[in-house]
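So this first bit is one chain, no partners, the form predicted alone, shown in structure tokens.
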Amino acid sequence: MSYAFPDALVSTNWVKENLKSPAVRIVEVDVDTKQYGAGHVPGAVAFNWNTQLQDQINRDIISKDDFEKLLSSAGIKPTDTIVLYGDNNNWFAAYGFWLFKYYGHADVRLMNGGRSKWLAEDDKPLTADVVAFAKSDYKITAINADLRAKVPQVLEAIATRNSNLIDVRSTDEFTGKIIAPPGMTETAQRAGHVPGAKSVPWAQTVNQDGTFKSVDDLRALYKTAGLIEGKPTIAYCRIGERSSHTWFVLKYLLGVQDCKNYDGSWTEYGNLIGAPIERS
């Protein structure tokens, strides 16, 4: 059996056959940042994911003037066919896919393995050069506010339990028994879990060269962590980026078509008053 859109994932060996394509652009969105500058597929761009991908006042993913002068600067145009790929097995690769899709564009594919992959492929090209490309002048004509969940949409499925909320942390900041991973900054003032989400860590999603799991082994995944098919379903993680990653195997890789991406997760739950916590 495929996945659901087999389109959005491509192989680098279709990255690496298409590199000289002038309607394919390839952006790398490292959770480390300078790994781009050690080197990276050739053509390709690196956005930010802290200070060019999210508002630098308030907490809030990038505006929509500044996701149309981001891309105009890199010369991107909204025909063009957007291939993203990272560090983490494509961590914010996946988040900047959602954020692609938020706003509207249409034709946008990850590279299955990310960055890790390629660097392991001894036929596959590395460059320190970065191409300067001509501005374009990007506009976003729909915004797609269906793939994100805010808050009241989050405290409404506790309230209700009208949807899968999946929480794709490690099993210790699940329980509770941790807030972030070490050596994370951002954090939370408590431990813990949504009430009634289900543990299904981002990881457990991938085999060991970071590409994706068969649709099989992703349906029995989900299906053993109490997945009901049919329901609206809300991912969370602690920041984001990892929410996006499952976000896009839910919706991508096994067509749940009602998914959204709660991209304020833990350090904005975790942080609320008042709201009501698990821990287990």
Contents of the next structure:
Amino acid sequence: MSYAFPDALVSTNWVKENLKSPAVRIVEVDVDTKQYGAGHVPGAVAFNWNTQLQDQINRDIISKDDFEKLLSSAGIKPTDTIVLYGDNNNWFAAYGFWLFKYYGHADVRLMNGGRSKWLAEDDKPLTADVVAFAKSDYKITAINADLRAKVPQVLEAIATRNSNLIDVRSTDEFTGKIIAPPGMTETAQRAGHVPGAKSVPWAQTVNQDGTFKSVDDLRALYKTAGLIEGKPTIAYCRIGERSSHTWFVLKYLLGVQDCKNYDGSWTEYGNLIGAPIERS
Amino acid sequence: MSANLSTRVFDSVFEMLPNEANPSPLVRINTLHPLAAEIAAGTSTFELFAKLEWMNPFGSVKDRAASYLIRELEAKGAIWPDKADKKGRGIVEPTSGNTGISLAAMASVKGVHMRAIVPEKVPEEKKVMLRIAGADVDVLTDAMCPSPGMGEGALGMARSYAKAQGDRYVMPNQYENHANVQAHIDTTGPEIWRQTGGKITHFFTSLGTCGTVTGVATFLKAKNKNIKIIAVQPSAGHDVPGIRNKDELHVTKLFDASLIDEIIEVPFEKAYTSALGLCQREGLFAGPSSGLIFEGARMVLQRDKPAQGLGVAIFCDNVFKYISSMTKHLPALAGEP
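Compare with the form predicted alone: the form predicted together with its partner chain:
Next comes the full complex, this chain leading.
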């Protein structure tokens, strides 16, 4: 059995074969952008998750205008095939994937195994050279707002039980033993999880080398966790990037039609006055 | 003039590197001896010694591995300084500090550049020491989201430099390079055997790259298979720079469980209190990893109460590079209430 949308996931070999294809644009999104500077996939541009994909004043995703400017400055066109990859099992690359889809880019793909797999394969070239692409005039024509969950949708899901809620954080964060992993600057006032959420830590969706597990394994994983097929689903974590990874798994590998990423995640929900919290 | 070990006059700092003829010191543990009561009661004659690796020229046990790694790269013609007609090729290495400091110091003397990739949690003193030793330092952050145990960050970035800029950098890779183990087979092991007159019964060390434990155990077990090799690990989620819990060992290829008789876990906070005790009661200015190893030795010896024998504990480096770590875990040291 194959993934629901197999084209959304490309192998490192596919990327190597398409390095010279002008319609394929490669974008690296890392936790720490120094990684890109040390070496990257030839022709890749880097987007900084913190400073380029987030609004710098309001806590929000980058605005439509700023996203258009960012893609125009990188010379990306709406017809391009975008391949995203990054470090830490593609967490931030998956967030980039979600954002491209949110802003309606048609052809977006994730490189299976991310940066570490590319690095580990001897036949995959790496360069420190940065290509200067001619600017484009990128225009967003449609926004897929249904890919994003905000607080009202989460509260509605709690009240009506009309959606699966998936918490992809560590078990200790889910049970409320800790608010956030040690040393994290973004945190919350309260520990625990959204009432009714199922705990499926993101790491359970990948193999040792960071590639995604088979469709059968993924299906079994969420079935065991109590995910009800056919129901709308909302994924969340702490700051919205690991949940993007799970959102990708659910929507593009398993084909969950109505699947949202709650990017506000626990750093929003765990700070809300009056929001119900479960601990267990 | 060649090194005169009796007068300790050397032609260069490289001659100070330790070996069987010029070993790092063994110092007897007296006041804090874990079996002091048994010794006083006449029921044990067990001797315990600390091997002071901070007496090595660049300040840590890592001088041994680093000198072997550099020697190997030089022998292969893999590194060279800048020349009039050819840009230099230097070293890039992921390090928690000590290997980088040793590599950078030795590389600098040879005119070879060095880039150290360090995790953010490495103490500031070590980052500054790396720069003092001549290294370019990249500090990797995982502050936005932690990825415990994934082993990607620093290692991946060093690999990136070596792969993308192979004309400028080579990565010795202390986590996979057997030269790291060989250094201890050739030097640390024979030193201990000679210094103890072959009487050693217990060897205590920590786990990191595992070059020390694998190399010393290989040598000592060949001499006497009954010598107990005890690895001391900090509790999970620890904050002791430079060493690893066994769950973090997937990044190294030098770990050989068959050579280790016991892995004992110590609550990591003990590394700091134990180091402080060694400083204040033995006059041994031990850093936290030495404190952890000593605490492991204490637990084993008080549990087993051997009637006789001789133990050697590796004291990896001294406390001077860990002032910020010590004050973080023991705030009273900063004069705070």
